[in-house]
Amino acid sequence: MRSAKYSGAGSASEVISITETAVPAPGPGEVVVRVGAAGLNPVDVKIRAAATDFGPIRYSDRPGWDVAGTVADVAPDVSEWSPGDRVFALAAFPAAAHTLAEFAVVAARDLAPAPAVWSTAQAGAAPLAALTAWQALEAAAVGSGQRVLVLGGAGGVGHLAIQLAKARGAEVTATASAAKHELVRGWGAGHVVDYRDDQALAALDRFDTVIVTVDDTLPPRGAVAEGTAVISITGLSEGDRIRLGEWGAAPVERILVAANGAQLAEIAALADAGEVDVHLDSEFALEELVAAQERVETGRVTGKVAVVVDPSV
């Protein structure tokens, strides 16, 4: 089968190749998925560039975590999945998973039925970002009537966080560049602020929850008050954590997404109910993985980038 491979640290054009390798077999509790599409995320390009573990996230020269496709084979002890089932998953994260290939081994517990209303490219692009958004909202216990601010509302995690918060009954405000405001409103944000408009940012008042999806970004002062939950997916400096604590934020938390098939199944149900959609910035073939990673590295992706491995799946 075709499989992406890294040769070491370096730029995408220097280290990425598509090689031939053996089709994997499932071990206990595992399923082999015929890969239709896989998503790319900022962590993919960061870990490729360094060729080393990224904190608890394990580096592998065979990349990929997001996956969507059909079940090709199952281990004898797996009864919940059968060949032909249409599935998607965040496989093994933060351990290595090797999903940028024509076939991938995935733990049965990490799989969920793919949304019927999503294309395979959308399903492949969604898992890491969708679960990150879901788990961030869970960490803040977001519920009906709460006010939520999403910093980076046009990004992969941000555009899904808006929709998932809206599905929970929250009132959502988001930041985005002016050119993307109409899109962000379409995803359910009742108010959108240009992230470069200091006056508009300063005018924001207290939110129940702030979801930070952008590197090196501190929430606007007015958005944080006693009891505001600040959840970051990118990490906060110690100085920022101290400042947020002085402002009264509680909790101030950084989350690392974890694979979770049950949560993905809940997201799929919301998708099929018309409450969550995946915006695809662009689609690339597996052989175009260099260009796909270079697109992610621009930092200007709207929604998600998908790598289509097999258009027939």
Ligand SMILES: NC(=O)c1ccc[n+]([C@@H]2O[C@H](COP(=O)([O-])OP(=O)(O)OC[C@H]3O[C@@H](n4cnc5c(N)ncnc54)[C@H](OP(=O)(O)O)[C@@H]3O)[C@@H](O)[C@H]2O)c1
Second form
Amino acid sequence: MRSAKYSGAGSASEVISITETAVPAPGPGEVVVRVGAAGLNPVDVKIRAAATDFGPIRYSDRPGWDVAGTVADVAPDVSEWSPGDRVFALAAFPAAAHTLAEFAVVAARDLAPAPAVWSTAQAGAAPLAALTAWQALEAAAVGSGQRVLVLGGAGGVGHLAIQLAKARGAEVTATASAAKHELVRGWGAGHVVDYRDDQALAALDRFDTVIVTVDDTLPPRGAVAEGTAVISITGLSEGDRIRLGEWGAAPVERILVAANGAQLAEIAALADAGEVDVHLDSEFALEELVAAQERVETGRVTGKVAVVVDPSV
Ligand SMILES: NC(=O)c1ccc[n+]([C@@H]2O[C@H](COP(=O)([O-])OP(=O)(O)OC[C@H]3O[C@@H](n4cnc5c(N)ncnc54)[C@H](OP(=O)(O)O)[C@@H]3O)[C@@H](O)[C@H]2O)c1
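Shown: the form predicted alone; wanted: the form predicted together with this ligand:
So here's everything in the complex, that chain up top.
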């Protein structure tokens, strides 16, 4: 099968190749998925550049975590999936997986039925970002009537966080560059603020929850009040934590997404109910993985980047 490989630390064009390897067999509790599409995330390019583990996030020279496709083979102890099932998954994360290939081994518990209304490219691109958004909203216990601010509303995680917060009945405000405001409103943000407009940022007032999806970003002072939950998916320095605490924010948490097929199934149900869609920034073939990673590296992606491994799946 065709399969992506890294040769070590370096730029995408220096280290990525597509090689031929054997089709894997499922071990106990595992399923082999015939891959239609796999998503890319900033973590893919960061870990490729460094070729080393990031804390609990495992580096592998055979990369890829997001996947959508059809079940090709199941281990004898797996009863919940059958060949031909259309599935998607965040495989194993933060442990290593290898989905940027024609066939991928995935633990049965990480899989969920792919939404019928999403293309395979959308389903392959969504899992890590959608689960991150879901787990951030869970960490803040976001519910009906809450006011939620999403810093970075146009990115992979941000655009799904807006829709999933809206589906929970929250009132959502998001930040994005001016050119993306119409799209961000379309995803359900009632109010959108240009992140380059200091006056508009300063006017943001008292949210129940702030989801931070932008690197090195402290929420605007006015957005945080006594009891505001601040959930960061990017770095949270000790200084930021102290300052947020002084402003009354609680809880203040930095989360790391974890694979979870049951939560992905809940997201799929919302997708099929028309409550959440995946905006595809761009699609690339597996042979174009260098260009696909370079697109993610720009930091300007709107929604998600998909790698279409086999368009016939
Ligand atoms: N902790 C975890 O488990 C976890 C999980 C997923 C992701 N992450 C991390 O979270 C970050 C976001 O991930 P992602 O997949 O959403 O990234 P992404 O899709 O690459 O985000 C790109 C988007 O961010 C927007 N943006 C850039 N600077 C901004 C700013 N100052 N304010 C508002 N928007 C801004 C860009 O809009 P413009 O083009 O208009 O600038 C672009 O649309 C990354 O650092 C990623 O590694 C962590």
